[in-house]
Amino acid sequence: MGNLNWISKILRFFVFIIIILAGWFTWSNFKPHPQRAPRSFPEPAKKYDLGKVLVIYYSAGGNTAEIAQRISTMTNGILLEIKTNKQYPSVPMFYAKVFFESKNKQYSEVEIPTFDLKDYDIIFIGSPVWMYTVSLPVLSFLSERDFDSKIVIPFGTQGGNSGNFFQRFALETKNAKLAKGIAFNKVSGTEPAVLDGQISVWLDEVEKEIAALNN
């Protein structure tokens, strides 16, 4: 009899947990993915002459947008945002939705202002890291493009692990000369001046690599 009481308690506990999780997933499904307010940055200590630069990005919460804007400022680049027709929910339903769509290759329809590759020498492309790889809107964008031997430089924003982000990016980027990419970790928790320093260190390396690719 004692064993039955323990089993009953354990079952009630698991039912309670399931109800809590179901409520959490349902709540998050109706709550849009949070947007972070932009921060103020100082004038960059160094600017880079890399030629005619285009910075294309998709940002779900604001982190990738922040990096893209700083790259644009430091390189005097044109900034273009990838927009999607889908509204992504908050965590945890966000991860469930991304996992399902990734598994079934349900890429988003995306919108981006018209641009001509011939007008640019260097193209930076930024994406958040979703489920250890490139975000679905950026994958959708890449699937529709041929980069015609242009130099393309990826950058990502992540919470801790970039997984196969750069391998997948390279696989999906058709006819591009890829330069060294970088994933910025925990952008919102990094002070603007420190973030600028990280971008500058990376752009110093990119500058040398571009010179090598152009020779």
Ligand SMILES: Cc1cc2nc3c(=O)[nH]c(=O)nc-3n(C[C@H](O)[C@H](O)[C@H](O)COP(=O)(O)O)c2cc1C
The other form holds:
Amino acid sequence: MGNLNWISKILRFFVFIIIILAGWFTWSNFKPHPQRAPRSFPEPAKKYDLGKVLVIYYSAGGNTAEIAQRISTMTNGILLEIKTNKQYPSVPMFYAKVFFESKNKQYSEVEIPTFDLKDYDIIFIGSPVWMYTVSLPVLSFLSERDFDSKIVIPFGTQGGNSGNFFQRFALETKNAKLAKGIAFNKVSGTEPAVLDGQISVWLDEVEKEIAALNN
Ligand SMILES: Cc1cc2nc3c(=O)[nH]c(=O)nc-3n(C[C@H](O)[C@H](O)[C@H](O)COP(=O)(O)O)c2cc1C
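Swap state to the form predicted together with the named molecule from the form predicted on its own:
Below, the chain from earlier opens the complete complex, with every other chain and molecule after it.
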């Protein structure tokens, strides 16, 4: 009798947990992933003349957008955003959606801005790190492109581990001359001036690499 009482208590506990989890998933499915408010940055300490620059990116929450904007300001580049037709839901449903979409190789439908590769010398491409790799909207964009021997420079934003982000990027950028990319860590928790410093240190390297690739 005592044993049955315990089993019934444990079962009721598990049912309670399942109801809470199901409620949390349902609620997050209807709540769109939040966009971070833009922060103000000072005038950059240094500007770079890398030729005609395009900075194209996808950002679900604003971190990659922030880095893309800084790169375009520092390089006088044209800024273009890849958008998804439907907004992603909040976490944890966000993770579940990305997990199933990538498992089925069913990349999100994306709106890719039109541009002519011929108008640019250098293409920066930015993506958040999702599940240790490139985000689905950016994979979708890359799958439709041939980079025709242009210099392409990847950049990412991440929570702490970029996994195979840069290897995957290299695999997906057809006919590109790839320069060394970088993943920025915990962007929203990093002061604007510190971020600008990190971008500058990287762009100093990029500048040298581009000179070598062009020779
Ligand atoms: C679906 C999903 C998967 C993620 N996977 C990773 C990951 O594998 N490694 C990591 O370091 N951060 C991961 N993150 C954190 C994001 O890469 C990080 O917050 C990024 O800056 C978000 O960029 P955004 O604001 O431009 O969308 C993930 C975030 C989401 C929403």
